[in-house]
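Single chain ahead, written as structure tokens, the form predicted alone.
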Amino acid sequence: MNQWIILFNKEMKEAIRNFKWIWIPLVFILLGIIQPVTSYFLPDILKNFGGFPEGSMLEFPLPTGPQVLAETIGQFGQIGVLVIVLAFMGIVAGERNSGTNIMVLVKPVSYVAYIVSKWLHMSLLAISSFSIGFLLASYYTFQLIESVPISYVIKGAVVYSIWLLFVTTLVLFFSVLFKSNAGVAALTLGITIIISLMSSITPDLLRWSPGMIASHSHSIFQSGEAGEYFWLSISCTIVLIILMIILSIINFKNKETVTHTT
């Protein structure tokens, strides 16, 4: 247990020293504020700068509160995920390339504690940043657009957090497998894009997919209820997360064993 705490504290100190605990939350905060504010002022912006003929009568209805929250989730799913991937693509690969991992593992440190401590820190930072950003998005949505039941907001946010856990785990998994930070980022982003795209195009075939989580969050914002096959998607995502963590530990142990023996 002491190993886990020591390694987790190490990850925290490094992230604080690299300002990750500042700039990652700031990105999510900006995304969370911009979406409802832009949605509220968009009609005025279009009227003043849209190039419409003078005197034209155009109506731009405000989106509903659930629509704004869903659009905010969409921003997090694009720019937010990109930020998470870029921030953590070298979480293992970078240490392996610099030799930092050797300095840590030369002590009696278990491979499980090493990988899981990194996963816990990545997940904490990602979920904390998302929570702060989405809290502000909800506040401005309530103030500018309309209120959404708090229970809907909380349930939808918790559900979407599972997708972020899937993304952080995928980054960690590829960072263990490959030494190239660019390769880790490209693979993670490519797979998340493909999963999300295919899930939206063929939802009947990919009911189990982690890519369905965002649509379930949208349904919860609208009605308080997730879409069909919700638990299938959530269960499969959690299983995939656990499986990737286990495979990350096994692969990391094998690579380090080979390195030490050679």
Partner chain sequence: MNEILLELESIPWGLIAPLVIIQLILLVVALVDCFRHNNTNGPQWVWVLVIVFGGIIGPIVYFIFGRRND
The other form holds:
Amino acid sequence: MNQWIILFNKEMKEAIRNFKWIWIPLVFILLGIIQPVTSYFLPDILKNFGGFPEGSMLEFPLPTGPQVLAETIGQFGQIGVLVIVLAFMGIVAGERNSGTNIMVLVKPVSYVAYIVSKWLHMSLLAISSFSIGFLLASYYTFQLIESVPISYVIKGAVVYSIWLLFVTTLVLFFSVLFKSNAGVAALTLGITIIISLMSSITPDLLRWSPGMIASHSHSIFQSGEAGEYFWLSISCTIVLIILMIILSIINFKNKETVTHTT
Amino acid sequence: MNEILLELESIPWGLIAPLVIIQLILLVVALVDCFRHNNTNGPQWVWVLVIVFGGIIGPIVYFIFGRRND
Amino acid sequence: MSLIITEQLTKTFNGTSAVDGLNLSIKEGICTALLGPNGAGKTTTLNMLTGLMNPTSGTITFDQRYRGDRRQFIGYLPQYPKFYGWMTGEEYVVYAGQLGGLSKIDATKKTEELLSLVGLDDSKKKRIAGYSGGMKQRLGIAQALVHSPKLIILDEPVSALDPIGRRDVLELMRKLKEKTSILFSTHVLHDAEEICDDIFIVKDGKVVIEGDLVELQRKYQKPTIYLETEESIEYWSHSIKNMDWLRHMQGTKNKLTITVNDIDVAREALLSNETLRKLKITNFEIAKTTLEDLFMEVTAG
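Output the form predicted in complex with its partner chain next; the form predicted alone has already been displayed.
What follows is the whole complex; the chain from before opens it.
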């Protein structure tokens, strides 16, 4: 256990020194503030710059609170996920390419601890950034638009966190598998996009899919209740996460730390 | 003229200010890091330009692509 | 007492063996050199000993007295050590010590001690990114020693260094020899002769010569005759090919180096050889070979 803490602390220290613990949360905070603020001003902006004839009686209703929260989640799901994937694409591959992992793995270090501590740190940073960003999004939404029951907000956010964990696990999985950072990022983003798209196009076929999580959290904001087959998709996602972590560890063990050098 | 002033007054600056502050923090942190490190991917001055004139995404692009990992 | 024994250790990359049935026995308390030309499979061997690579076949046995993960008892310095540049030297060694099982307090104490041993006291608070090659090498030795391993394994520890850095590191290794067993690889015989006790000469993934250095030096110090003639000696040299006093022969048109078993018999035979006399001897010299000659002979041939 002690070793897990040492490895985790190293990840933490590194991410503090290279400012990941500053800029990633700030990106989520920005996204969280911008969405409610634009929703609030959008009717004005459209009125003034939309090119509608003077005095036209068009009304632009403010979106509802749950709608704004869902839109914020949408922003997190695109830009936020992009940022997390790009920030962590080298999480395993980077150390292997530079050779710094050799010096660690010749010490009596458990391969499981090495991989899982990286995953834990990455996930903690992602979830923390999302939480603080979403906290601000809710505050702005409550101030500018309308209140939504706190319990709905919290429940929805917790549910959405599981999707973020799925994304961080994908990053880890591909970073163990491939050397190229660009490849890791492309595959992770590609898969998240495909899963999300497929789930919204053919929800009937993909009830189990992690891609349904976002729409479940939307309906929780709306009514406090998740959509149908909620537990199916949540449990499938968790199983997938655990499976990918285990596969990452196995792949990491099987891949030789040192490649052939003369 | 007056209309514009009224418009400006009607904007709730208390809500917008945090955005500006966060943007500033990002800018400063990115610049500090860029100057302190001296090992950027590509010429340093290009990254300074990206950070300063890149708007919100300037510093972020720097953090993702500009730092060489060590 | 052997710390590590390998039996028929083999590593194959895409059908070609880098290490081919290697048998090593590394003794405790002494310094052992793995000597061989580049590409002999030294690094591959060390990587398997440290557990970074899995052997294709063969076994590695660590001393039974030290149970469990053998990485606990091994300190390793790769040929090109790569550190986290964002850490300071001190932080790195403490981190390595903690990974090696020390408590934070013990690791800090040990780090203090080792950094002054390797002469990095002044730069221990600086980021490793700013270290020179020699400093990294010394930091590498400190991190290899931090968990007080039974054996430290150094891969070409001096070959990338300038003469002064080389001297420093060899000096350091001499000091370390007092406290711990050392296994290091090198392609320079001289470095091995300077500090090691046991030597394994490897070539093409196989051990060709092994043993105690002093003994080997004595054993392979064979009497040698250097011959020079005015006329070409090449044709004549075939005539002594099958003499029983001859061990090895090598030469050019007018020069011949003959390693022999019995100097008296050989001298007698050569000086009384009529054909040889007709070639007009200009130089006839008796000397002794060194391990260097042997190493050259073994690795070139």
